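The chain below stands alone, shown as structure tokens; this is the form predicted alone.
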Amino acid sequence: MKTAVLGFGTVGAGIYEILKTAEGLEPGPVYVRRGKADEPWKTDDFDAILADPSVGAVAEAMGGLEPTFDFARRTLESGRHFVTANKMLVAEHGIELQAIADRTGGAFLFSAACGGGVPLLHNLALARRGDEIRRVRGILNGTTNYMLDRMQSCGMDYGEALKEAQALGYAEADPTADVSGLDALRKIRLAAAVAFGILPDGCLNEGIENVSVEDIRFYQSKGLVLRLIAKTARTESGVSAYVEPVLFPQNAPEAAVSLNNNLASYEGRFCGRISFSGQGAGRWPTASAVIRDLENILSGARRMLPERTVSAAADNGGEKQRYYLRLPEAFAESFPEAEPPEAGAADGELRLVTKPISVAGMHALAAEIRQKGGRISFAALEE
């Protein structure tokens, strides 16, 4: 199956290279920006790709929403297959694109959009056919895991860890999507869609921007390891979906995930907990996931989203857990049932441990405190 590649950056170049030797696949034309078509097999004319009857599939590695969505829509409307590593595209237009694929007979697969080479979405799509998926969770962002690992293993502060991650190419010049938790949230939304047939909206995310080196030292004194975790689960009225810092005991699998690695898990009614770990981004891990989707198309796969997948508001009010807090003393009354831990904080701040509180409640209280000018850092306690 001849496959055109959209984009020739880090991932696109990797896809093109693997296509040369992948069984049953061959590289087609590569779409590049205007003025960059410096080889006969490159083109800046997408219409020329669709006009080539030998092209059976398109692999997208451009990123963004436009013109990517337009190219995806037109590819599927032509009856061709479309695979992508673009989590933003799938989160915004995945249901619409799947509907087009269903109508025209094309395939729409996107396992590389969550976890890079970690085969979470691929296996979720397989597992849900014979099992009831109950929850999905994991370390889904390598940038923040690298930063937290360096802060905890080397004593770096937030700024030092971020600068090092940027120097190594793990963090972008603008790291907002990573450190805010937005990147991980986009990925867990896709996991919810594949596992439960619900693409949740209105999800909650707390990143690592408010984690200080003093917080890390305090957690370490308690024998705890901090990780940024994305979670989704079935609830009575739909699905929960959120991202937040979580504290684990030192013997937990998440505590052992170092540097920029990922760890993704799902729990099924019959299979129990299944976990995958590895590189969550980069040229070869992500490109290999795209190739895996193309190989699955050769085997007859046409979709990852369940039939009748819908968008719905996330339900984050039912799950309750305890949280460690650092906040100004003046706002302690917001948590009247909190218990003070063994050690406090300085400069007019307190450290508290809450009684079980809903995820929605905790995030709402933190937002209210910040709106009033208070600084707060919180992390869920895995128990």
Contents of the next structure:
There are 2 protein chains.
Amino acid sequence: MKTAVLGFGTVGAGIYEILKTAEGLEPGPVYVRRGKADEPWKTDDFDAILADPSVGAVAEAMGGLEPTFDFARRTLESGRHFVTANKMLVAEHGIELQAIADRTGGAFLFSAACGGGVPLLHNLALARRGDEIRRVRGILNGTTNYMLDRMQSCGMDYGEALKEAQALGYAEADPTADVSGLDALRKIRLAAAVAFGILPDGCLNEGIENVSVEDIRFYQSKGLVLRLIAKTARTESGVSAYVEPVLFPQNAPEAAVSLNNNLASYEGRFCGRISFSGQGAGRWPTASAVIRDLENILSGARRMLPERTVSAAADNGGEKQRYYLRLPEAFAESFPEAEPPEAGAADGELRLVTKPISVAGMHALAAEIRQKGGRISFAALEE
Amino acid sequence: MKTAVLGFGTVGAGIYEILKTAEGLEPGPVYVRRGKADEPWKTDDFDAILADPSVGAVAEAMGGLEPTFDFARRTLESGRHFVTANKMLVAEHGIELQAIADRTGGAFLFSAACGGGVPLLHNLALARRGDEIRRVRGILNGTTNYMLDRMQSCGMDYGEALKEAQALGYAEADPTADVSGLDALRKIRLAAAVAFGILPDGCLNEGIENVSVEDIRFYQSKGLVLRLIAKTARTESGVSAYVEPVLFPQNAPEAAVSLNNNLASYEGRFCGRISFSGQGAGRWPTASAVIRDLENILSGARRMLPERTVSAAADNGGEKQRYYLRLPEAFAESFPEAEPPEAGAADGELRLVTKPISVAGMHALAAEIRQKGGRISFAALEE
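Shown: the form predicted alone; wanted: the form predicted in complex with another copy of the chain:
First the chain shown before, then all remaining chains and molecules of the complex.
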């Protein structure tokens, strides 16, 4: 199957390279920006790609919504297959693109958009048809895992860890999407759509920006390892979806995820908990996930989104957990039932462990405290 | 797709149950032994199953080679799909069954035969088409992992751990296939066939029968965790395939595999190392793997074995590793280059660490020592 590649950056160039050797696949034209078509196999004319009847599929690695959404729509309208690593595109327009694919018989797959090289989504899409998926969760952002790992294993502070992650190319110059948990949240929303047929909106994300090296040291003294976890689960009225720091015992599989690796798990009624781990980003892992989707299309796969997938508000009010907190003494009254202060906080601050409290409740209280100028750091306790 | 089930034991009954709710699937007749057809949907007449044109696939959970091979052959000859959890059947007759499937258009899948619920084989079958798989390895026997975990976390001796595993139904009354590493070896041979198109013969297996609780304590004092690992890899002249105890640092993902869980990894040129973990046995995990294969058939999957898969002798002479040894002093001369004895051995015994030595060499030396009546325990050092 001749496959055109949109974009020739890190991932696009990787896809183009693997297409040369992958079974049943071959590279088609590569779309680049106007004026960048410096090789005969590159083009800056998308119409020319669709006019070539030998092109059977298009793999997108440009990122962004424009002109990618237009290109995706037109690829699928033409009856061709469309594969993407672009999580924003799927979150914004996935349901609409799947509807076009259903109409024209094209495939719409996006394994690389969640977990990079980690084969979560296509396994989830397969598992949900024979099982009843209850929850999906994981370490879905390699940048923040790298930073937390370095803070925990080398005692680096947040700023040093971020600088190192940037020097290694793991973190962008503007790292906000990573450290705020937004990148992981986008990925878990896609996993929710694949697992439950519901693309949740209005989710919650607490990142690692408020985690200090003192917090890490305190957690370590309790035998706990901190990871940034994205979660989604079926609830009574829909699905939950959120990102927050979580504390694990040292022998938990999550604690063994080092550097910028990812780990994702799903839990089914029949299969129990199944976990996947590997490289969550980078040229070759991400490109190999795109190739895997294309091979899957050759085997007959056509979709990841369940039929009748809808968008709906996330329900984060149900599940309750205990949280470790660090906050100014003045705000302790916000948690009247929390356990007596533990040692380990700086002057004027307290460390507390809450009673079980809903995710929505905890994130709302933290937002309220921050609005009043209080600095709070929190992490859920995995029990 | 109406699916007949062969066998109504632990796994067969699970498959039958899940077929009732899985998307696109429904339970067909269940084949049981003569005289055991005590329900209208059970039959002891295999011909009647093949005579039913509404049956599109057969799922086998009887075990053994007779009459399963005959049933598999006839199912595929009839153009139907055949799915099995039977590793012996695939190892003995898989290449022949695949040839029939290729001729008739039927699918032949056996995900549940390696790793139980852990989705290794179908991911490997997909990955190998777009990537170059270099090695596959894993904890593929839950019984021995349970025993090692109990010996390490609770200080149980080998006999106590075995008794507990038997009481919980993890180990058979005759546990030989598990504790000798033979069960794990059968599974990794299938993984080699799927990954490399070569089903290796004449492989090596060292199990855990020679591991004492004193060995475990000694390894723990060095910060090492013992796991029984099955490995296969491409070598210069073919593929290696063997099972042996391996020592990991405490923060390795393998060390975090608790109780009777499994963990399997493959390493590709492009994708890097990707790992899968979950329940390796039991009714629901194994049945859900069989269902996953059936769902995969509905998506278009037809095979796991690469075209032109052949059988060939394993090549275990290439890769070299260091080994920890415990052996009688009298046999120390078999390892002239091993490092000076360390503390921790009983009277008349030595503990040594070898220089890098080939897997074939180590297993041969151990066999020689045992033939002369010496008791040797060895474990490779993961470096």
